[in-house]
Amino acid sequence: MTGFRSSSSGISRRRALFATAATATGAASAISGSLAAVQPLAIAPGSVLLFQGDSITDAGRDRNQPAANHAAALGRGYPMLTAAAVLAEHPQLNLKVLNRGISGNKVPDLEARWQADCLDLKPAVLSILIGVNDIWHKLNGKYDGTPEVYRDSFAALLQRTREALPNLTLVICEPFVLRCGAVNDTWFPEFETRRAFAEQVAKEANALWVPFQKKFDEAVAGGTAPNYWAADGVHPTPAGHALMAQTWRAVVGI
């Protein structure tokens, strides 16, 4: 068997990546720390806790394992490690938590599959990330929704689910994309207004407000690259996802 040889443009490579490393983890702790303090969330036990949006939610889930806290169920993505996170750290609650994104989704997708895939569910909290394909499909000529439509049809929606579940916790996620990769000049300013609409819609819904745009550009000025968090500009790599778990958790409080 050949032994482990060293050699100093190896060591100089191994160094290289743990700096990389360090850049990004004291860009995360800092994203965090960042975050407003927040209140523990007060939650019964047995709630099921349920993730809604497009493909970035979706994360390549088995969309046939319908049971709650299976790790193929919840994706490779956001939802699955703060389900992890979450069910490590609270055992005695015997949280069920579920992920219902579907790639490709935008707000009417949710309206036309709101009842089954939500309502029916009884979640205690719910948190939604929706509106990055309202507009990509809008650049690419298979959508015609404008930024006003996607604001007040995210608005009916969520009245609609605050009336038929008015205990509930609602979660509303910030749409973001990083300058790299699919997202150039064309989407803006729009992307913006978009933006903004729905930050505006989780005011008026009284919803909690995740910031995921402000951290990823956080995580940018911090010194890394765009890609590093979202390759093609819109879907997280891991670390991006892992970010989206840390900044989901500190904002919701469990």
The other form holds:
Number of protein chains: 2
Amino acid sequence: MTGFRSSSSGISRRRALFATAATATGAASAISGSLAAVQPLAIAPGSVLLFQGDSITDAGRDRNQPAANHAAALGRGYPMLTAAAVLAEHPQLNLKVLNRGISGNKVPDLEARWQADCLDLKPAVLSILIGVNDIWHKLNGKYDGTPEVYRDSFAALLQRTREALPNLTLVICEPFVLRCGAVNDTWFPEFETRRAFAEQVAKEANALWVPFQKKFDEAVAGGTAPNYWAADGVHPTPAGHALMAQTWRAVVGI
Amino acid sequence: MTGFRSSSSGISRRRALFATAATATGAASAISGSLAAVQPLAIAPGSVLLFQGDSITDAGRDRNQPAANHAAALGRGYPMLTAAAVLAEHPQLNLKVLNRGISGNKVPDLEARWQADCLDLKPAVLSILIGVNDIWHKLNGKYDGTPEVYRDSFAALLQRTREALPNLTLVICEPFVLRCGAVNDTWFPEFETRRAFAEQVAKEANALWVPFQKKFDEAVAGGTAPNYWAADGVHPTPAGHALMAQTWRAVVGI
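Okay, that one was the form predicted on its own. Can I see the form predicted together with another copy of the chain too?
Let us now look at the entire complex, which starts with that chain.
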């Protein structure tokens, strides 16, 4: 399991094992501002790739189906799109892809189920997208965690994860919203504060950073209506999930 | 709607409107034996792209959801994977992607619902994958249609479709099986006969031909176990669906 890992770095950049479609098509070059240069990720055969998060990650998955690489268990979102493409292009890796996102989750919800739903699964690659409910539920009066609580509890979760899984490749996804649907001016500037905290936490944890907000902003700047990518401003359409999957693969290098 | 169409050809090859990711990555060059050279498909904004077929196309879709581009309505298979990628890469086209595959369907089942589930939807691009139940149900003693019945009824369905939708881009997908699970020696050589009939019917209808069997055969020849692509020999895994989506896009040129 450790044969491919670089001892010269505490973070998850490894020597090249295979080239990726994303890199080959130049998709990677469209990503700027990420924490790490894009390069292929080396990963040991049989490794577990785990997606964690809220409803955006959950994406309608069958939570009664624990099996890896199972269509219904992967949901209908970016984890499924990413898994299907990676599994098709790299059959020799025999990867085990799991989705454990749960709709409505905030950082404290991840904390409460982290041992069973993350650490016990022993992922080699862990991707986390969390934060939109931490503000949304606060705006709705159902939660009182401040941006600082989000930052500090998220950082503590990553610290706990690093200690339990020291060789982990950690991928933190940028929380994002589109300015439509449920997302109105009351979300700002607090959402920006939280987004910046997520990036800070990712950097301090030596995680790869997947700039979803940046990519959606670019897509909207290109002339597409925000609701083309997320009808309610929060939950992506299939097009939005595909943009996320492409961005994720370009950053992670698989 | 007809501005992009070439009057010099009765089939659906149009002048280039946009380049495709599949072409750019060289994926197209891996496809040989298709009926048409790979080139970008020109398609008018707002066009309907319809996927038709059996359970492989259905892939767990919500049949109570008729909306285009809807995650649950698209299912968990190659139509979803294709739709998500195409919608993300070509937002300016404003495509309406529909899935009307129904589990268990054979050619006569398509015939019975063709007016409502195909012609009335006025697709600009129609993709059909049908044939595995036509033999499977016969092997199980639940149906008595011969390969010639499959060929002739499939051809008649396409003729009816061409007459109703003369400007249609027609895409016929190769029926395929993997040699594992439910697929044993009793399927052969009849399955090969039916597969060849499908190709003949597609050619006579001036359809694009998507060589799924050929691609799966290549994948298995590359050293991957057949059940990696379709656990029961018939229904693809996420990896299998992704291979199909990549193949489909490379041939169709979108």
